[in-house]
There are 2 protein chains.
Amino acid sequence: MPVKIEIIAVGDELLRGYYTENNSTYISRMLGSAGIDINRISVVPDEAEAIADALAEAMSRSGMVIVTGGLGPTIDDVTREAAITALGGGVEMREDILETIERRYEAYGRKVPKGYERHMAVPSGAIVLANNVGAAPGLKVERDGKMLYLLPGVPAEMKAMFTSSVLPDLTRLGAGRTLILRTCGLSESEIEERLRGVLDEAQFKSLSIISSVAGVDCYLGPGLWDDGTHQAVDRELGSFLYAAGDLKAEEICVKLLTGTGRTLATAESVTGGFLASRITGVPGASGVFIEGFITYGNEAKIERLGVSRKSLESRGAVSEEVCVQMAEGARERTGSDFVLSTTGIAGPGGATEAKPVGYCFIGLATAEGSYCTNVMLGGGRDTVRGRVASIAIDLLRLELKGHSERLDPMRVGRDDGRLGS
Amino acid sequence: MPVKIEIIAVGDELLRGYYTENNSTYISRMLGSAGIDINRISVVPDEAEAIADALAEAMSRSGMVIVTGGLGPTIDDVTREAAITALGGGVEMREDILETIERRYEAYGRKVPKGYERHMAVPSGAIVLANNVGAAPGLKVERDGKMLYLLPGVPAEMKAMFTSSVLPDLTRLGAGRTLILRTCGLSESEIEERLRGVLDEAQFKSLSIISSVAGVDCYLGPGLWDDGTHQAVDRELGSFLYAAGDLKAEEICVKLLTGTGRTLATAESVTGGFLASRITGVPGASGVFIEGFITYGNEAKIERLGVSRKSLESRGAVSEEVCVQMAEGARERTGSDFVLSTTGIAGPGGATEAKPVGYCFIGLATAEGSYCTNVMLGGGRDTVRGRVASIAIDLLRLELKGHSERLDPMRVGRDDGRLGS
């Protein structure tokens, strides 16, 4: 039986909803797709009892527990007071800690703050664990057989230390990694369909699907999976699977684009830039993303782009005649190989009843002729503006793969003879 | 004393960190806004005895305990049994539940899927809280004088379930509202240093200040502040202050402009995308905002923008010289009244010795002029961009504003006497 793992943040800030909580995230992941699962994750005030408690629980339910926040010089940092209470009273003072940290502060010329000599004073046996972000050190103890780390609440300072001193410990306990298969274009329950067949029962019993504006990803528990597996399930989800890994379409389309030397633009109108910062978001987007429009308003669609203003005005902006127009448009100004474009309603106001929020056209021209869909998204601005992005990239991974079966019913001009070409 | 609330998250999903956990910050927020702090937030796994667990532990503690998750059709939904064990184990049937299920299939034309039955069992004396958004109804129980609520996970679910049925049974628990301040331009020890003066020692150790690449904010606990205080901190905080609530600076500068009819464009190098994208988020953009260029390239920041081809050659694409011909370019040719430019290193690549990751310009073209700023930011790629963009929004806020005591050192050209212009 795997050994328990129980996460404890601490901090009131926590608490206000004011900023996510992303350190137990953080670990939880790092720790998911090593295998192991984590069995708890509370949030507690900068309170010595209430975190005591929370501990106290936390070694009798769990045989490791990961601490975050509370180790810092002020008055309201009382994580290791609370560790020592929990873990029965017994205290060491540890010289060398209060050393280490004036050791830090003389390197930039600084006095050490009153605060940090009370870091001096720790949990007997406990084991220092060294801090190379920041200044206050974490610390290691084992009781019974059972183990707890105390680490920053500052995320860089809590993620250096984890990979330093807390992963090398737990990896060994991993019972696999968790297979992550990433998707768009198909609903939850169509992904459940196809996958139904393929899978035992444990494995279908550990399936979570989730959506995102991404699309929608499916996770396999750890030990659950083997090449077969693997294959009949590639098999059933054919080209709307994107990613096997922890991947971002737009990561594996600059990829694409740069193994192959090819270019990308894009000429935005709903998704107002959202788009082109996807894509120049991945480290070395500069090398294939050679520029992007945004025209928001009609005048800039005419200017820029070369739109007709007759479409604009017998088709209106939205519609796929402009969407079509400003991908193409782009690549001639331009000179990249791909451009990627849209238009749309992204609310709240703008709809009609004809394009109501949500209606939104996404296009893409390439050497060889452009492609469109229409949509209709629901949710509000930031999910019609975030899949849109998504449906956009999606759009290109499908021409830079090549799969054309998906790629030819959006082919514009099709009724001229070339459908299925 | 105020009654202790606690927030529970059901799901396995949770526990794997490839989704962050945002039920439990919404209520926390939306619940810290109206002056009530939560004690604890708990995330367990999809299994009815653990649930059971954090439930009993829970409702002992706390006056107050609200789940999320687990009230699905389908097996791996058991929050409702852990519920009906943790309260006791009374159960009741409750044939309207399943009623009101099959009447909501039924108006979209489908059969109800057999899991729903489970539904029926509810803890005895429940309250049924209405689903307006999907097939599962909450639960809201009553013992001892503590409440529970068992809301759906569905975030969308939840929320309308929340603010309808939860949120008017707590409104009255309330302390007042903590007041948000939303400060760019000043490090957490300035503000802190600026605060200390004016708030009395219960609001100080009230204050949280916490940095974000938005600039930093900082929450004076409910209940701790009046007209006096709110007047005082603004006198200290001055220009820096760019919001007394949940406001976001880029709404602040939307609705100045449309206040005052004037527009805006960008044209982005560093934040591809994302400084408009940031702007065209906010309802109603479309008013205001013309047109972005996103020239990456130095041929699109001199086809598109007209930057002389010798600054990029003498100065760089990262220089004050680039940054402003930017701004300016695109002034010209888009008529926009402000034009917000961007240009600077975001890493990992691209860097030298003379300029490294975080070393940018922000520029800003109006009528009356340019302003442009050079700054060194720390973090990785997705900081700096985003810390751009946010000092883009600001600088056009300071404009807006009239603060010219802050611009002034910023104007282009001020070598030549226009300096304290």
Contents of the next structure:
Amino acid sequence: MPVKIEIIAVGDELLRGYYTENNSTYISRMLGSAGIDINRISVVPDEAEAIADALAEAMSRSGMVIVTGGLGPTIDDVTREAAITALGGGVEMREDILETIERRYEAYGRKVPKGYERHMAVPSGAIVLANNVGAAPGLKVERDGKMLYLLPGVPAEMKAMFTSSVLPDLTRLGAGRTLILRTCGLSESEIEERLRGVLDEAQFKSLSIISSVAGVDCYLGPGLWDDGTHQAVDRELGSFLYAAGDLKAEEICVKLLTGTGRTLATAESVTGGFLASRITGVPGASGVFIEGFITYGNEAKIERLGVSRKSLESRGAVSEEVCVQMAEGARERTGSDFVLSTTGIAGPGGATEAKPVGYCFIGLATAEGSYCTNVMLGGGRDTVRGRVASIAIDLLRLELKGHSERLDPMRVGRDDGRLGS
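So the form predicted in complex with a further copy of the same chain is up there; where is the form predicted alone?
Next comes a single chain, given without company.
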């Protein structure tokens, strides 16, 4: 019988909505890819009694409990104390923990702040989990055959500790890998229809199809697929499938650009730099990304990218003509092999009857010619901006992968009647 696993996130700031609780999402995703399901996720305040109650309840019904948050040096960091209470009150004083923290601070020429001495008190029998990113260590405690992990709440620290110290313990529980397929350009219903004839009844019922600003992801649980199924699904999704696993589209593009020695620039309006941020967030992007223009106003488009004033006056900034001129102008100025451009109406204002909120253009300029696609997107301002950036990155992927059958309908040219003079 599978071991039940729970996650408890600690923090007043999470309950008050000051921060989005993403630690449990990360842990669930990592374990899910290893074929391990999470049974329950809870959020509790920075109160020792509330944390202790939540821990005791979780330990009574689950074989493993992972807690994030409340391990710092401040007065509201009480997760260790709460764990000691929940586990029966047994405590050990570990001077080596404080010594490790002191050495870390000394390496930066600083003294340990007050409050870290409390880290020496841990539940009896606890194993210390090294924190290679921050100061506060994690803890691993076994009681009556059940396991408790205490991890920092700072995402970077939590991820590093989870990957190095927790995931190796838990992957042995998995039933195999979950098949994760990442797509862009198809809706959830279109993917469902494509896969209906590929998967058998049990596989189809277990299929999870989840939409996000990056596209649509498909999940097929462990034990429900093999290499033959994987290949059949790949064929059915075709060029709309950009990754199997957790790879991001921008990571794929940076890798392809690096491998061929080609370069990229961006010319953004509606996305306001978000597209360039996605690209430059990939390690190694500095070797392929030349420059990003954020030309929000019309005068900036004219002065920095050479967009025609006549085009802006006759077609408007949100038009195929201007979108292509932005991309081609940036390419002329940077000498980059490829330029992605974006323009549109993110809302909530600025819309007209002809150009409502979500009406956007995405362009790509290359040495062989330019491409442009017009999309109508739903959602709020941030959703529109995020989806436009994702579509732009996917447009580049199609070019780098040579999917001409998808790109040819988007090709534009100054002699084909689609662009004005």
